[in-house]
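We begin with a single chain expressed as structure tokens, specifically the form predicted alone.
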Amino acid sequence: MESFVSVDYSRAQFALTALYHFLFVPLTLGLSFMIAFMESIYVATGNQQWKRITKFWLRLFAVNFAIGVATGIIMEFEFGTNWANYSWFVGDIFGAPLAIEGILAFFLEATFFAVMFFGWDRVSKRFHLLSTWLVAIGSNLSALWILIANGWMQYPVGTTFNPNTVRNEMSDFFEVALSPVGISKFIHTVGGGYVTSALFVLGISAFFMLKNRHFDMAKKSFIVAASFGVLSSLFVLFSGDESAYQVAQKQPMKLAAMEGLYKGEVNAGIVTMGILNPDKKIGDDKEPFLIKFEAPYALGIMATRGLNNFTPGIDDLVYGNAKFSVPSAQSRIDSGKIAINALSEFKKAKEAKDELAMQKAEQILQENMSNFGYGYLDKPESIVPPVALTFYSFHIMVALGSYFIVLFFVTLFLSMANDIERFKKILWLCVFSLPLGYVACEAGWIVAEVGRQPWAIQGLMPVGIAATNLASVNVAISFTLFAVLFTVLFIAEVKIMLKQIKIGF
């Protein structure tokens, strides 16, 4: 019990930690490249209101760029302190492309944003202008390496375990870096970022042109922020179509989550809005919505590429569904005690020099190693995330995405006619627009993490073992003294910006 206390404050530390970090990233990832289009602008038109308008936005942006850094710091020195198993287990691995992201794209995101903040006047037009576009591809380098490795978390490919130092090595870094989930997690994430910092710049440009303060600066500003929104938006909605296969493919329980599919079908339907039924458990037979609105074959053909496919529900992938060839969970629960058996078998041979008895157990060890993590489970049902917390995450995301698709064609439509000014209950709407895509990035990462549950990495290592033994004591107050602190951050962080955007262009 003192461990799984320990645990659960564990979790909810890292949780906590990259919630918080998760506002302060999407607005760094979209803004940087408004900001170099911006001075861009001015560079090649020499108009000095385009070179206010782009020292405004970065004084937001250093805010924001400097309270990120902060938390995504603390971030991980916690797999040092609070997971040192998983850090023993992969850190061969994972620590590649975080330190790649170290020292590749923060150094040059880093370094150039010092001469884009204090270099003006000091450096010429052209070198200014290229240390903002530096910063800008640098910031969106980082996020590539650290979703490559969030990636690899979610599907570990390229690696070998060693038994020899019960670690998991790396034996091939393309397949580490080009990995589809990898890939794909990337796009799909800096997308909405790009989308919650053009409804950050939409929405307080929209203030300012209801205030009539700095008119025209702000209009310039709201046009910028409408045309990067539509590309954005649209790129958001092709690149979570590609997320969502690969999570079919790779983590399908998480998909079935996501979709509140208990029964797996041929040719499934998507939820497009529904209530669960807070009464359903596994593997009854009630059933799993109260209410629910569905478009027929959507879930299939997004999950398969193709019709008359099947998709696993949650009661198919712990129960197992023989007709179309799905393991149960039991079944891989025992394969995995297998290899964890077969390791501690080939210690012994090894600490007796039995070659043979090493060879024989190490074969054993492979055959089994795919299900390793599962023999650390104690029931099938473990494999289940929290289906509740996974699906209205996930259904909040899509349904604001949809929105953040009509605000933007309405407002650049509005914009390019030079008529948006008259209409002020839509500059209102881009107003109170502008937390929803906090609200709608932070969804999706709860639909990441909290989907891939129990896994620390998928199939081979469950949370409870990633976690450092602990005395639950000292992680309740490390847990909050962060959520102190990160909060006492956050609000510095408000107040700053509020100032800044109260002093204008």
Second form
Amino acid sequence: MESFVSVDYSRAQFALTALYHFLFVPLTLGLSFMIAFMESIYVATGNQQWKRITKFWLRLFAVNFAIGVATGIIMEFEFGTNWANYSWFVGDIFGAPLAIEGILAFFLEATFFAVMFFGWDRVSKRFHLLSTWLVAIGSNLSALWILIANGWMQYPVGTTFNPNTVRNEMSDFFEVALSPVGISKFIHTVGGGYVTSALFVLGISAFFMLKNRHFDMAKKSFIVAASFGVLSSLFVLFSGDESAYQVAQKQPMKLAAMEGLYKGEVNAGIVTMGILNPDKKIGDDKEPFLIKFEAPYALGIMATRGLNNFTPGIDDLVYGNAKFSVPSAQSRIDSGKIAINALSEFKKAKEAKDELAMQKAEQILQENMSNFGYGYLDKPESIVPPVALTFYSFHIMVALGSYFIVLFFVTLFLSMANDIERFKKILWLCVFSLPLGYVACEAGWIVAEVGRQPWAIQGLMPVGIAATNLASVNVAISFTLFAVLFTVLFIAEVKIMLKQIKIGF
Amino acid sequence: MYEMLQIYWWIVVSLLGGLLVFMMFVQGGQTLLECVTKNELEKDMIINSVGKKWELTFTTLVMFGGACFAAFPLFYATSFGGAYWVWLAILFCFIIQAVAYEYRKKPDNFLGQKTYEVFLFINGSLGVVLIGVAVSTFFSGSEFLLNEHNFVEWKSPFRGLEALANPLNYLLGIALFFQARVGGNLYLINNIDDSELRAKFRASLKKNAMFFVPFLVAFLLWIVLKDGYHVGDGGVVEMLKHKYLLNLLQMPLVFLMLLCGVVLALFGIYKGAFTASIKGIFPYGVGVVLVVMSVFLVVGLNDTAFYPSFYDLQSSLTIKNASSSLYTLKVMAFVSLLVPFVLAYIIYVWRLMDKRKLSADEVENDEHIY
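Switch from the form predicted alone to the form predicted together with the partner chain and give that structure.
Full complex below, order starting with the chain above.
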């Protein structure tokens, strides 16, 4: 029970850090590009108004950037402090993208951020512009490598287990770096960041237009944001479809939870809106939904990219479905236990210097390796993530994403037609939509991370084994300290941001 | 091949350690705010001078962690997971630094300017001392056991804070603190164009050097006199008398590096404190990097356990048993070829940005300042 509580605190602490961190990252990802566009226009036209526009958004960028850096460092080190067993078990693979992120991206960001911020009168116009672009590229590059690392946890490829060192070792770097899950995660996540940034600029610009302050500059920013929003929201739509397909292929349980699908179906439909039945239990015959609206065939097509294919549900994945060759969780648990047992046999044989027994044990181990992590689970139902949290987060994200597409198209059309200021209600809508980008991003991360429970590494290592062996009181204290500190700093950030917005261009 | 790469990666980690310690002039500068300045403008000048570099130091720290994770994951897991509280305390000291520069003078900053200045002081003092204490355990050892899965079991309930109970660990911690202040003074002499302030930095430099040098010497004496963790036949770890002194004698290049480093650092201090030159930071910087690198090389190479456990000698970490696989080290070695390129653009940008020194006028009138 002790370790259970400790791992829960570690999870809470990591979730807290990640959720806070991702309040600041989206803006860094997208606003950096928008500022680079704005400054490019300034350099190309020499129009001082564009310089003021650039500098205004840069001020807000800097306020946001500082706290993003502060929360980011914790994420890296928490792999060691709270997930030490994980760090050893897969550090051989996972450490590399993090180190590459540091070398390729962090130094680029840190070095050129100083130029972007302090260099207006110290370097040439063109070098300053180059620096702004390099900050944007650097921050997006760092997202690439961390998401490759995250993608690897969702779909571990390019690795083999070495029983001598008792860890996974990298066998193919390019398989890790070019993993389809990692790449689609990257595209979808940075796309989400761009949309959030576009909403941020759109909302604040709309506010200035409504108050008739800095009208020209606000309207110019508004048009940049709406254009950027149109492009990025389409980008998010298509990458979202690809992400869902990857989830269906690699993490079918997560997909089933996202859709609240208990009994698998051929040509399954997508629940577009619904309320889950709180009394529903795994394996029973109760209806999973109190109310639902469904788009027929859609889930089957999205998940399998074809017709007449079977999409497994939660019950199929837990109890197995012989008709569609879905193995039961129990059979995978049994196989996992065989793997774990073979590992200890291997060690005994190694100590006894019995080569033949070592070979035999290793063969059994490798045959069952794909189920290794299942051997640590106590019951088949353990493979089911929290369904309601995953389902609602997913649907909130999709609903908001669809709304953003419409909003960006409408605002771009109206602002290009040059009379957006007449549509006050739409401008207010833009102001109130500002926080929704953040809601969608956070919901997306909840889907990605809660939806893959109980796994730290899909199929290989459950979270309970991955966590550092710490007395829970330690993590309870550190969790509380983090919660207090992050909250205080977040309040400071929001207050400063609001004040800077009030000061204006 | 495998052994060569392990050594190569230990050298890279040592270099990063050296660069990090040199870059701590930012932290040192932060602790000078109250002692050296007489008015708000002077304080702002210091903040804006080191403020242009704080992110590089921060990034070097992150990179140091990342390189350890990628090249020596067992060290990363054992030390960070085991000595939990020491590392978290260091992290807290750095979280508060990251926001302090940007938020200190901003209107409506919630906590007030003073609080952010206290944050900068904590980062520059406690943060630096704790890093020194943590690295000092590379010599004094820790209390842990690795189980059959190589998962760490830390034997002290204080999870790393017990290192603070060993007075000898403070030698490096305090030396590092004064080193940072010496570096801070030298950097500020170079970076700020103000004769009155420069005179103050020179005076402060002398005072801080008087503490830095004895603590550094004491630390070096401690390690050359103490027994060390030697890796004997078959990888068995055992205690060996004067192990680190032997390492220096058996690796004359490293010894030479240490001597050159000390001489250069002292020369830099001399230039800064006793001449009108503003370039003392350069020999000092190279000297600090060399000294720190040689200390890391002494504790990691020549069959030495660099992260020893005095609870269970055989759980001690060496660059062999803690390293990544051959394949990963190879991939990472290719990636490390980018390091000179990264260093080159950092140096280029640094020179470009610092061509014109920071003046009171700029701090008073520029809209983009901290």
